[in-house]
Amino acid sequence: MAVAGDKDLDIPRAEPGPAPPVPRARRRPRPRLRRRTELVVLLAPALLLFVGFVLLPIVLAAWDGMHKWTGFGSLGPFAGLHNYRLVLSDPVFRQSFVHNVIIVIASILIQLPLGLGMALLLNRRIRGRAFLRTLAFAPFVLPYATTAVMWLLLLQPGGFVDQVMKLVGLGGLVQLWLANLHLVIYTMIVVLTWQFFGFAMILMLAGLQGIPGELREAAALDGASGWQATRRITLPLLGPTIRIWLFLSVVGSLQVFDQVWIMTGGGPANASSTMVTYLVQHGFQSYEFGYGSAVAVIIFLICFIFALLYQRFVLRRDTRGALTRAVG
């Protein structure tokens, strides 16, 4: 009830002031020093091993190749690039390089279809699949020397291979498999194919295991035949595996040594020589270590240039896709 004469009391009100700042969570400074220390500690052993066992021998071999050195005592007189010119101008080395190229082509044209076909067959649910896989892969795990001695005995004149061919009525085709100048390199290709096609098969099998079976089922529902599904789905998805095998096969074919050296020694008359057997003959047997070092450097450069070009033009999209998936 209001009383006459009363006055409204003016009570000052406190105006709301600015809200106190909310304290922000401080970002912890990145332990850059700690990360760098970890990287150094983890990478230093591997880096030291790489430098000591890869880079340093390459540099020393290149330096030794510039000297006329017999392998005894200190390095001989400096010869510059003389040894390298001699190697590249030697017809025997060029012939050995051609033999390596023939082995490369044969490995691609024979081992790839054979390994891929075996992988497609043994990827199905068939009886004895595990045993057949083991049987096909077993030659690859044999030591190279064991394989070479075994085939050397099998291919001897009057040996097991000759007897089998006579037994099946092919006695007229019997040859001196390791002594025929025009046949010996192809005999070596058969031995190499027998030992290494299982590696192609097991790689292709690993690639096939990563292809979802639903894709082939969907293609079958759409009316695609088995060959069409293989050509349109399986082979494209198997592309990265095939490209990796091609790289390993080419580099390995350029460095073939053990089987050829034990079975033929590069003969007869250099008919089966490879670049590495040429290196051993001129570097170790002839005590021309400077010349042999030049051969080793040239072989390294051939493999290195091929690896760079293959990485640049063939494997680039595969590695780019892998990096993109890893970052995403």
The other form holds:
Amino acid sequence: MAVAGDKDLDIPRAEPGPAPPVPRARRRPRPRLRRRTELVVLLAPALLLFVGFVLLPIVLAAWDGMHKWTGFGSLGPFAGLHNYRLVLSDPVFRQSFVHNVIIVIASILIQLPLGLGMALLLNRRIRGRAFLRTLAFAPFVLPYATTAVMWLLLLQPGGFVDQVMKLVGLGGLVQLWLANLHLVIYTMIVVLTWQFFGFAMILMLAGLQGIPGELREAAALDGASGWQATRRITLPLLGPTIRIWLFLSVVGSLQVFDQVWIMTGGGPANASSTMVTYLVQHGFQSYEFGYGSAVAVIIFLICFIFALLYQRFVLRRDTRGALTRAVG
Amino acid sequence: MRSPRKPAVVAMAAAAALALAACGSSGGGKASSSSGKVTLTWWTNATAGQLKTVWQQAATAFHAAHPNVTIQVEPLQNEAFTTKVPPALASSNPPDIYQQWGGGQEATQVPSGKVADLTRLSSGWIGEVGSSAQAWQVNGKQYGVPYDLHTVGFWYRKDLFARAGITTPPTTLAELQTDDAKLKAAHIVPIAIGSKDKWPDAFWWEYFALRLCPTATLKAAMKGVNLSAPCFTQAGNQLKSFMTTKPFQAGFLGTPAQVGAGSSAGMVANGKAAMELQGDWDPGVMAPLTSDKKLNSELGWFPFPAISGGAGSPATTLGGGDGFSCTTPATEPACAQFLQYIDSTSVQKKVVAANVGLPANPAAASALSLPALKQVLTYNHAAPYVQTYFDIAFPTSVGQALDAAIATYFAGQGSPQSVITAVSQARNQ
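What's the form predicted in complex with its partner chain like, now that we've got the form predicted alone?
Every component of the complex follows; first up is the chain already shown.
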């Protein structure tokens, strides 16, 4: 992890400091009944919403996935795990999963350095900083559908991108960006990077704001170069931000849909399909809601297991101390 | 993605039931045939535009002529029909008239027992519609009636054909290939196709099948949801050898059919390609994609050419259309009467003027704005057999699997056999 180095350095961590002093428990302990009523009253609405709109749908989707169901009328015949097996053995779904993994890896390898670099650059006092920040962040604010249609038009054969490449003498490198089976997924990655690196940048910028300038000053007094200060002080202190961005980026990459759907529909020949475009094709468009539910549950499990593992092994230090414990 | 679909459908069904109950009560009980007064609830997909007005006018005019019959128009979003109709047909209170596309979808609705058999009630006038009406039949019985029709064929630019020295549109596949070569020699893209959307690919594959398979084989294939007859494999093979002549634009796999000037429709509209295999609606799609004011006079139409040695009739067409079905027994006669009224010349002319498709009743042809569309209509009505788009004729899941397999085949993957296997797999899944 990016913070491995901070053990060697005797510097304060970006973790939350010691918890504020807990107010002393009241003299007269509250009666148990009252506390319980309080808990029930305060928790019930949120719990009800959570169960009704999160847990129940997941359970229902898992149950629907065990049936052959066209989505109309009552559930079809019970099929056990048949749908789940079909999904996992479908080469197109596997291909879609691989595409998602490629997108995850690419966004980490490209967006992280890009976002971080831009953040470090735009954290300095330079002329037009606010403008540049807005410019870099603008793509993220665009609706996904707008981005997709815009790039669809730019990337047409003989379109803007091709023309510009020809103008600067790169005409030989012009490709069928959206029609080449081997290239289309990487075209999508370019579009996704364009849209999302601003988000990485803005998160990193926010993280940088929280690092006291004195630390770098002190390091400079001790003779550290600019690069050393960045490498040994800024980056480690940015750890929690980077870890949160990674989490959001991976989960987002696993759920990519809009841009791909509008630009290629997952094609040609499934060369740019993702797990969610597969879900829409096989669940909604084909009216196989049982099968589609199975796909949805599998995508959910993939994201959920990743989230759990990440929380357990990576985010644990960041959330430590931020969790509320029962008091009294 | 983790949406509670089942509760959603149940909730929709409940909402639909409530809405129906409300309508029923306000109409004073629609099954009150003893008093002679009936109220028909009418689900249409015309939520906006000219057609919505046409339907409202039709309902009002019909009530004026038949004071005992009140028709309540209830426009629903097009996409809502697939989710709302099945639960409504399972309830005791379905809409009296509802949007019907025929084919496999209609066939899956008939077993609900709620869809009215209009064979007898429509026998006096359904002949005017021609063989297209068969697409709304299940086992030879008329369960729905079309109000407009669609036909797929070639839209071409006369100016580009002339520039390449082509005097008459091709009538055989061999001629089409010769013309392709002439167009290429004149540096014109012969044929545009929007493969990104998959269904345009299916038009090609299906027309090859239509020209190579006898009508009886096509009918049997639709009925049995089975493409194992050798002519379907042959269709795949012939399509492949046609594609090796590279008739389509560069990068056609990524081209959308109708979105933007770079779409296949936009290419023809802007003179970037000479022709396109598309539905009768294509001129309407092209118009906003170009500033070419002369587009309509430059556009011509010709049917999919014959394939030499093919067992299929060169006059068979691929198409579809929009229609309506009736449900409740008590309102059946009034409903059938109303559908007859909708197919009457006066209403049909308004439907045509709304630019939704070809009129189901050819007597309304004079209202067609483009001369080429009259040609399309004549061809459609003369067709010995109108094959509904395979993806509509088949159960939805099979149709989608077929479209996906054909699109994959267009991308140079899979084989003629893989298209056929995709259908049998989807059928058995």
